[in-house]
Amino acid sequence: MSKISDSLNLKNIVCPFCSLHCDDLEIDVHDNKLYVKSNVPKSCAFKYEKLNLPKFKDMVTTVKGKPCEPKKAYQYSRQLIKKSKETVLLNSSSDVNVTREVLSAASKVNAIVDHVNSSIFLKNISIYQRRGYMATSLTEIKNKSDVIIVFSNNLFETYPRLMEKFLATKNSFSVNSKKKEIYVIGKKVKNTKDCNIRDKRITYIDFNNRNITKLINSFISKKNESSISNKIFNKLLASIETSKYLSVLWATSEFDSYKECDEIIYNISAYVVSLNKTSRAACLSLSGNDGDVSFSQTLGWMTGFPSRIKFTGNFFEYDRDANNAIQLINSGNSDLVIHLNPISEKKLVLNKKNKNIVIGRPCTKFNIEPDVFISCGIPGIDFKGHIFRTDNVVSLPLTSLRMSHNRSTQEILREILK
């Protein structure tokens, strides 16, 4: 086993933070500190290098906001679990390995298991449950798509290497990459600011994505009723009609605040399906920076359901409404919530109506102080693991890069459920 003082050069490392999970990182480890050597956006490198700050090492375990030894936090957590009549295991970010342990934990206390983003990813699942869905993968987009449409307001901040790794690539297996046409539709100023690639293949179009349905209908009727200029619209329509493999990308999370969200997703997917009568087209909804894909995939193969399940003594039962964790918490119909957050940097939203146990990465932020906070190691940084890429088709191994100051989420769950 390596020592803290060892210097290591690690290559082909998988990043656990963004759900593209790029697997080409080179990282130097010296004195247990991480230094990204690859030429990647600053925001990507910073996710690693800020973990070198003392506050990420020194974050202590707390009970009711007061620092304590882990043993005391485990004991108090056991008391809360024993008293609880309705426990929710709420996943805020995890890999496959943590999710498997969550299911094991739920089976011990007849708990409900849900993800903070389930209301978003269940929208996509509903579409292909009800009417079908022509989906693609990032590899297909990179190597076979000649025309790509990206509906984006914030995608290139959320996925900093999306353009570099999969859209405007320098080479492809079965399409001339130099002739690719890429249309980025949405907030033009934001998209051009967040995307550091300047390429003549990319056309940025300023558009209110709330009106995507009107744009899709314009494509179908071949009559421009959108706010896009006729010149740009006709160029875009011509590209679609002559394409050999059209790919359409979006993130449902960007549409979630729109009342038209479900309508937008339905119309994009329906249009893509209709194009396959005469050509080839497919779509991909990007998600998973909070471990959404790993969570739903793991639950899918182990229980048959993507989320919102409850262990009832012998097996897990699915109920989209009754096991909606957020609604249960907000309505006061649960009394204990165990929040699991080993990866994400997002602030956790806790509800004081419940007792709250948080097992989270160092420097996890909350809106209110939890009853118990137990700092855990990060998969892909402190511990090995597995994680699914955003397109659902690739599972990648996470590497342990340094010696951890914290226990893994799995170990902590086993300890508090003894």
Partner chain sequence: MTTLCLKNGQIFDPINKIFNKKKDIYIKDGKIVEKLNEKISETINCKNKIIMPGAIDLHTHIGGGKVNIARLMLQEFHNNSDRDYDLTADFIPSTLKTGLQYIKMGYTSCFEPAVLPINARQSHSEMADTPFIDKGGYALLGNDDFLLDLISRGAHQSEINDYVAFILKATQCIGIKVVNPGGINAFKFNQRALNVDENSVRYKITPRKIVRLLARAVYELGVPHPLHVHCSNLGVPGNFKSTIETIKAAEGLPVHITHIQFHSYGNNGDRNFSSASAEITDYINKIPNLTCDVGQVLFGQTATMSGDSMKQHANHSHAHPDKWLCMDIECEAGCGVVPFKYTDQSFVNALQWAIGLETFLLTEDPDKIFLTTDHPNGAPFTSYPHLIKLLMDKSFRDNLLDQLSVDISKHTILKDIKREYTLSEIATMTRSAPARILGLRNKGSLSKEADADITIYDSNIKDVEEMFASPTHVIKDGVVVVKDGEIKNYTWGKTQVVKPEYDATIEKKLKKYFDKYHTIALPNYSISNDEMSEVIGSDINEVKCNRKRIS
Contents of the next structure:
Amino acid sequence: MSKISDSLNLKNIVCPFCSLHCDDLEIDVHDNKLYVKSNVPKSCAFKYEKLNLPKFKDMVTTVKGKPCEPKKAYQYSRQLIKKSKETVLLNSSSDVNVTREVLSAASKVNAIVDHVNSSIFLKNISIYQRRGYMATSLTEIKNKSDVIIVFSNNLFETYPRLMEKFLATKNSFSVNSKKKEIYVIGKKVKNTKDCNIRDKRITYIDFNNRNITKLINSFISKKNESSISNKIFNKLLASIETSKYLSVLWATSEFDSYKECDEIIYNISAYVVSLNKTSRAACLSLSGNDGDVSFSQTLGWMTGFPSRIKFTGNFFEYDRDANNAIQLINSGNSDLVIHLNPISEKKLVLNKKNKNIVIGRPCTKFNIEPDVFISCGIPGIDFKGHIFRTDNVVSLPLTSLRMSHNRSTQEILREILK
Amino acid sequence: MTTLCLKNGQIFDPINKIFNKKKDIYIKDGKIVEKLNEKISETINCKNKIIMPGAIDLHTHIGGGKVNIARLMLQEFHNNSDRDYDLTADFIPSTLKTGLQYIKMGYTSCFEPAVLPINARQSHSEMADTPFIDKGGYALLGNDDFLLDLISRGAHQSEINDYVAFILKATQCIGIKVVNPGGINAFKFNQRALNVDENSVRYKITPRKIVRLLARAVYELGVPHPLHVHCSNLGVPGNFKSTIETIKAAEGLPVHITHIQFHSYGNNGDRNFSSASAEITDYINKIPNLTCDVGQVLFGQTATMSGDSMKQHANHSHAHPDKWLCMDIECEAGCGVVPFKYTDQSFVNALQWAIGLETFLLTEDPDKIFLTTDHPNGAPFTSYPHLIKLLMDKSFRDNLLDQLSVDISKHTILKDIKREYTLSEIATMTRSAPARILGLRNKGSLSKEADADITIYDSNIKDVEEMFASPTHVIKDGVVVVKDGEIKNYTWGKTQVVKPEYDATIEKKLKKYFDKYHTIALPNYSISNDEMSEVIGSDINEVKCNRKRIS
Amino acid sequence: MKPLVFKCKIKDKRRLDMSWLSKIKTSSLSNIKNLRVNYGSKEYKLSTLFDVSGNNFKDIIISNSNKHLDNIGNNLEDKKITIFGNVGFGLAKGMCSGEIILNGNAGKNACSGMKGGSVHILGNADDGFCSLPTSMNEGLVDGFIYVQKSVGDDSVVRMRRGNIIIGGNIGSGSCLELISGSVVVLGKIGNNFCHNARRGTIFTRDKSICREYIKANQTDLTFFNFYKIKINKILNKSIINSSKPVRYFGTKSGKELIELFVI
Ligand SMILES: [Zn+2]
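Swap state to the form predicted together with the partner chain from the form predicted on its own:
So here's everything in the complex, that chain up top.
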């Protein structure tokens, strides 16, 4: 950890805030403040620079909304935990090491462990639980893919640097990058605005992604039954058929509100699998930005299940319904929820049906006042850590950039479960 | 620190050529010592007990992306009713269960053979969460675009050596493995097979060349563990020829051929599938620098997982249950997970079973062959005691052969083989030999100053399967961790690594490649010693390398 | 021998995993009362959660069930369970043999991964009825299920064998990838029915789905009559009463080998 007076120039910093985890950030640290030097979108840099306000460095603990000594917050948390008859530990953004500690904490108090995005990543996993799946990863797409199809409603808002850094790249090792063909299928106006890259390799196609299955069936039958014009459809189909390495990207979270969600992802996957009989093609289903991959991977190796675990004595059980935290909370089945959001507060929703303890990044905003709030350091800003990228296979080191008065989530969990 | 005395046991210590001799063993500060001058804190009466060094598994898939994919893909098998701690299936156990089951069988060191460099953080994290055992990994090379490009442009051996050394350091591994040399890469360019002397379409390089260059790099860098080779044409009838050609490709340098059972198939007979174990073991017996592990198949449900996405994709139609996953990974390699059920009703599976056993029994020197099931590809590691019994008991083996649902007696010479492994030979193949081939001087041995990783068996138990399944005591680093099947203490082993020296100019070249083509930065690719201990959670132990040069 | 009767004493809203019910082996009442059961984060003696009486541990009655009791009849073998009141998630999940009679509604994912036995739900079943059990790629493996009223969306996924009779409606996305077996739906059928189905037999009164199917010329009614008699006999009432069904076979897109009887 650096001293407050130090001036540092740090390179190749891994950004913890979106699951692309870009690691080309150059950050200057003056006076314990962070300045993003590299040329990245404003929205990315802002995530760092707003942390320079002193309130993001001071440790804040409140009980029922009133600031108090940390000791008191710990003590009150312990009381709540002791009184609780059904405790839920709900992750809404964390890295591998936080997840490890969450599991250990849950085993101490016989709690249920779940992630806010579990219903989505369980869908992704269910593709290869049911049938075959061909997957790929971002470096492979960058260097080998000559045709890329992206189904996007707002992917370029969720992953601001997806196009620039991974898809429409200047260099590719094994294909002529100038001849890449990239199709962005979805809400055209939104995509062109978010993506903000005009490049003749990219074709934006306006399409209602609810009808992807129809489009896929049109590819299979080679007869256009979709709403896309024949001219563009034929160009797209020709690209698929002549491609040497086709990549298809989507984020299941974008389809989650559709009734057809399962059908869409199974159909894309089955189509891609079928192309591999004669040619090469692969899928990449992008994960959420809330540490989903780190969470499901860590739970996977520690328990064999990706989420929805309940500890009972020395053992644990998996139950996709009975341990579905969101459902439990909404129907008032649990009396205490410990929320963990050290990296982002985006998915944090408190419910007044139960007591709430929030261990979260400083200045977390709430929809209702939690019973206890304990601010914690942010992995990748205040603490070291280790986080998985969206493609499930690359994991990157998170570093500590500055001095903070906050303690790590792990320490706080250990403290309140003493 | 406690001191410990093991009194009156029968010692098997192959490195010191001690077999079944009565001797007392003293332990202090986690090491074996000649004698103790201070007060002994605990004495274990080892009368009628067999004492061996802790066993070492040099090829077992216990951590990394593909193992985790299998865990999540096959949750329906996580329903073991007699559970120790959790429900996970024996062939895809959780990290905790992996540690528990290994230590209860007296295994104290295990090595993950397929660490993708880009996935090394995950592999090490999983192994760090595996209690008791020491661990290590072999980094996968030979399908990465950087290396293939280097080779295709005629790079000098020294440059390849530097790259290999860099990878070992960056990934905190103890060895290098090559899987289907060049084949996984070729699959990404839509090649579906690649023979030993066939050029890949993209790079115009043969698997032979890749094996030769890597074997030499590993040798010249002085990495104790020879190049770990998963040959071309896995599972293809007639592939024994590729296996022999791959061995030849090393040109006399040491190599380790892994799960050789899957690479010892002929294509004779009316089913075009036959045993070539005689041809293969002939070769093993002849060549001095060659070692192999078997990858024995045993009947039952399991999951096959391999970096060999080319062959796994080709085999996906055999998936049972019907689901699978293949992945192309980061211009480095790939992975394929295909669940599979070996049944004794299948001619091919039954013959695979026999071929594995033939290979064990026809290989003369137990220093050259290691006991593995390629966990979980042939069977879960928990079946090792059963496998040991098959090797040690001819009548047991013959009985099982007779009971197979499909008659393979005309296709295997198993019945004609009289050999029964002795306890000494089992001790060699599971202790001293793997320690030697990995360069672990303090393991697999009961010499003074060796690590006090010790397993004690009850020689009153007449059934060897039962004896090997349930040691009475297991000692790890001088601590009694298992006593009568119960866990007494939790300990966390170290990660064994090598760090051969290299010329840092390779890093400049790599940096250029990474900046231009990769999606992460070179410094974030490497895992530092600090990261290993502080973030990943496992301390490392460096195994020495002695640089050599071929004139 | 008197049936083993469980009377629930729980008042609050925590969920209770009832998997232990299928595992009851002992016939001694006091042993059963002393069973340790996990409820919420604590462990309780069974008798603090239920009043228990009776001695026939193969004939179980839950006299006042509610929607927080999950996994009743989970992996059940060779027992009869009669339930009065609603149940929570996972009724008869992975059931192997025996009988379950539910006088009430079933929660999500009832009968998922059932392998045998019979289940009578005299009420509604929620979404995911006969769905895929965790990570498996086959849904109903075998068994007989009767639902008096309606079942929810995404029901009956990858059914392998068995018989399902639904007295009311079936929700949308149902009978996905049907492999084989018979499904009777007396009420309305939701959207996207039988998507990607391979084989199987459907009996329905909902003519709206016929459009996609090909009318079979010869009406071979041997199977129909056999099935009709069998079902009516099992349920002891006239569920299928048509004597002249219209038979369809396969879809117009030519993919599915589904047999459809409009009754
Ligand atoms: Zn292997």
